[in-house]
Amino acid sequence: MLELRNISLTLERDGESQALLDDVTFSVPTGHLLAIVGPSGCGKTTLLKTIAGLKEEDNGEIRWQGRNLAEDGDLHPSELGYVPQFSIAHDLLTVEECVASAVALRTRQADHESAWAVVEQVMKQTGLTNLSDRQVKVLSGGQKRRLGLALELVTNPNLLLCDEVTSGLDPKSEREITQLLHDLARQNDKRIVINVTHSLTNLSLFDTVLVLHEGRVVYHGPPRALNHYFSVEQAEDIYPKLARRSAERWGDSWARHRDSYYKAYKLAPAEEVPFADAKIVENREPDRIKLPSAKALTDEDESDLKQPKDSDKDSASKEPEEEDSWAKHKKNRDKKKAAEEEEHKKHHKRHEHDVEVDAPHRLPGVFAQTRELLRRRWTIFRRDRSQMWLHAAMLFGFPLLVVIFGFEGVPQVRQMSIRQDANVLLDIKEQIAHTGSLQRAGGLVSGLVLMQVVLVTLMASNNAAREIAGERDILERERLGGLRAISYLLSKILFLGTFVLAQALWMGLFVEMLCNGIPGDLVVKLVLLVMASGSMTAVCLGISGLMRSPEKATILSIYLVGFQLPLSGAVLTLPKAIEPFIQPFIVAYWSWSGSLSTMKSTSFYDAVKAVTNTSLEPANLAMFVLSIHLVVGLTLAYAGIKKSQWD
């Protein structure tokens, strides 16, 4: 059973407190399908997220199967299924691959056969068997909603929360999805299905309907009593009628008449009626109480609502025996509840409650989740032809661009006598020629090294900028289902690390071979290129993790790369006053500076120093600083992954 008691949630906006939920109280028995309806902005999705633990209530308590979630910890991922209203699957995967991935990420199966048995069962349950080989991008709206349900059913959850899963569908598809929810609630007598919807059609398929208005509960009961309670001819007339009165007045009216409706339909808040007998039977008339026919209410009608009454004179009032039985039951229930709460306080602390689940529902280990995420990411990459062509173009095109500028220049510079014999007197003409050669050599070598670094960081930015932000919605849903943040980060490190090594090493080796060797230690230069690429990849991955929009993450990452060239000090020297404050943050500076420092034993070092006044740091210091960039970037990425960014 799910119980909400006096749940309130406020939001500070423009210096004022706005109530999103106001004293929400209701209970839902198992084997039950509940609809939460109400006008736009009334708090339906907020209420669902509060139940799921995505938002924390200010006051009140939520109980699930007798335990207080605030004290005993959130729902275990195997207990909860949450279907958001946005798309929650990768477009390039097939239906079968999506469900199989969900099984691998959320359950432990004894072997491959048992895992596929779950996949087949879930697809059959949601009517997706004939669509198993279709990619998500070609599915219709109704088919995508079925897939969303399938992804949550892999753990056979006892609490299934659905947010607007029928919105935007045609009437036939809406009816089919609602019928599917009805069947899911009936298939498992321990399950509760709650569906948030704006639509008032197909309400007959729900056991009960909860109507919200500006964060307040204004009705909770069977759909067949809706018209009577609101005194309307059709359910579609409820929203206009709600708008004619304040939420406070509607809430007060429901508070006055709630007990009568609960008793009439054997629905009750936990304080009064035991939920062992609270299950609604379809087409069943209320015991002892016959509701009068609907009568339209006017704005001047202070009674607002009609209270159910008996048509039978003998049952107009409770018999003494019923009164005594009711009071006795209420007293025993209160005692039992107080004892349970005391027991919880003694033996439990907040977030220390471990829910016992069977083996298939235990979460896979960190490396099992990492392996599945990595396998899935490579599958998506192979099917994204545009991305593959872009990476190939950068991998081979950028090094070729560097070679164009250094193909003839480096061999010619090597033949120059950069260092002259100090004992030879040079005439003015020879000195001028020597100085010119020195500047050309230094400018060429410095420019080629910097160009490699900047192009490598540009590739790194392209690799990582959209990596997290581009699949944020999927990440949020999978984290709620038990995906560990560390598993997700490890999969990104392994996936992007492949590009870091391939792009940086190929850049260095290709330029080295075709330019007949750029001066300096090749191994150290390659390491610095890899670290520059890795550092920029990590920083851009951190940006991607912190940003909600992939477009914003991409723009910010491009700006970051754009600043590398002017702020490196390789082309224009930075003012000495600000140089110490800027250089620590510039990846290009450290890779460029460390690479040039490896030339100290060659004549080229003098040439480089002749064309730049920027200080050149030793390679070991450059590696250390780039390592810090790498760690900071991954830390930001981890923090972004852990931070909830639901819409």
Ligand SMILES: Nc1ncnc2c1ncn2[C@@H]1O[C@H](COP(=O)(O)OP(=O)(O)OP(=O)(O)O)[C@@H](O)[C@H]1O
Contents of the next structure:
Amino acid sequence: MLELRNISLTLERDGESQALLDDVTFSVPTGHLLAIVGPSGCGKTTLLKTIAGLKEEDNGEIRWQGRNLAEDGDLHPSELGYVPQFSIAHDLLTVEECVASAVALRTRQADHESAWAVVEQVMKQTGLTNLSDRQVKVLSGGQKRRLGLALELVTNPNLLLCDEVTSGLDPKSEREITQLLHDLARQNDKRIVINVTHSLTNLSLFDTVLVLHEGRVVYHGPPRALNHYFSVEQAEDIYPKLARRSAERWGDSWARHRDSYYKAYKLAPAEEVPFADAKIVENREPDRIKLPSAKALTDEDESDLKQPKDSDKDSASKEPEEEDSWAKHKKNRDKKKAAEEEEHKKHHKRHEHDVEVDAPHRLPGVFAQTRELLRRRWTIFRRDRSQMWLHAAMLFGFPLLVVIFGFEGVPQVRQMSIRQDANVLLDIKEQIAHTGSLQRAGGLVSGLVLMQVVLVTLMASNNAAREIAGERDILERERLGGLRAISYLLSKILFLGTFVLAQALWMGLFVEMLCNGIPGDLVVKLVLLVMASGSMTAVCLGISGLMRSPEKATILSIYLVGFQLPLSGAVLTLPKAIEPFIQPFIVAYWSWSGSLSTMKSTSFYDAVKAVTNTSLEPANLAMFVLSIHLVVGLTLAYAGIKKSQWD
Ligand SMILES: Nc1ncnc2c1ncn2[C@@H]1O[C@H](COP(=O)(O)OP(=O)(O)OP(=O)(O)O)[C@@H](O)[C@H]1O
Ligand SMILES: [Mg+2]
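Return one more block: the form predicted together with the named molecule, after the form predicted on its own shown previously.
Full assembly next; the chain just shown is listed first.
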């Protein structure tokens, strides 16, 4: 049983507090399908997120199977299935791959065969078998919703929360998915399925309907008593009717009538009579109790009504007398119900050969999750042609760019350096000429090293900026499903690490070969390039983890790279007063300066010193500072992954 008692959630906006949920109390027994309906913005998604533990209530308590979720901890990831309002999966994966990935990330399976049995079972259940090879990007809205549902069914959850999985569909698909939810609730007598919907059609497939209005419960009972309670002829007239009175009055009205409805339909309030079996509820007559309708209250207090619109006036004037309307509804309802039962039986026949998926209650290990994420990330990378071309263009194009500047210059500089080393005694004329070429040589060597570093950091920011922010919605859903933050971070480190190594090493080695050797220790220079790339990747990954939108993450990362060049101290020396506050944060400075320090034993060092006043740090200090950047970046990324960022 799921019980909500006096749940309130208030939001402070512009100094005013707005109640998103106000004293929401209701209970749902297992084996039950509940619809939460209400006008747009009335708090349906908020209520669902509160039940799922994604939003924290200010007051009240939520109990699941007797457990107080606030005190005894949230639902286990495999107990809960949450299908968000906008279903999300990786566009470039196929339906089958998405479901297989959910199985691998959320369940422990004995072997490959048993994992595939679950994939096939879930796809069959949701009618996706024929679409298994289709990529998500080409699926229709309804098919995407089915997929959203399939991804949650892999753990066979006992509490399945669906947000608008039936919205925006054609009537046939809407009915099919509602029927599927109905079957899911019936298949497992430990399960509760809650579906949030705008739509007031197909309500008869639900065991009970909860109407929410401005964050308040204004009705909760069987669908067949809904029209009677609101004194309307058809459910579609309920929303206009709701608008005619304040939510407070509707809430008070329901608070007064609730007990008689709960008694009549054996839907007792949580703390009183225990719930009846859902199946009994479904077939139960209201015991010939004369149930009050909210109309009675409407008549009592007309002054409280907002001015009805013309259309509402019409429907109000057509309202039948309570008793007549009830008798008429009862007759129609009996007919409709018989037809529905018939269809339901037929449908059940279709599904009775379905196998139950065993509920796996242990999550896969950290490395199993990491492996799956990594495998999936490479699949997506391979299919994203434009990304692949961009990466290839940068990987091979950027080092070429550096070589263009160094191809002729570096060998000349080397010659000059040899001459200088050989002729210690130079006449004055030669010395002046030599000073000029020394400065040119220093400028060239310093410029080439800086260019390598800046281009490597540019590639790094491009690698990492969208990496988390670009799939935030998927990450949120998977985190709720039991994905560990550490597994996710490890998969990103391994994936991006490949790019870091490839880009930095290729940049260093290619330039070294074609320019016939830039001075300094090659190994140390390569390590510093890798570290510059790694630390910038880590920092941008941190930004990506903390930002909600990929656009924001990209812009911030680009700014960060943009500032590397002017603040590196290689082009312009920073004012001494601010240098100590800025330099520690500039990756390019440390990598550039550490690389130049490795030339200390050669005359290039003097050449470089001749063109810059910026102090050059020893390579091991540079490596140390860059590793701090790396650690800080990864810590930020971890914090960003852990921090829930549901909209
Ligand atoms: N984080 C938030 N900040 C500010 N307002 C919010 C936030 N979350 C929800 N709201 C407001 O709370 C109200 C209820 O939102 P909610 O998304 O629950 O509505 P809903 O009933 O699901 O609507 P719809 O049917 O359109 O999906 C809305 O007015 C919405 O603007
Ligand atoms: Mg919503």
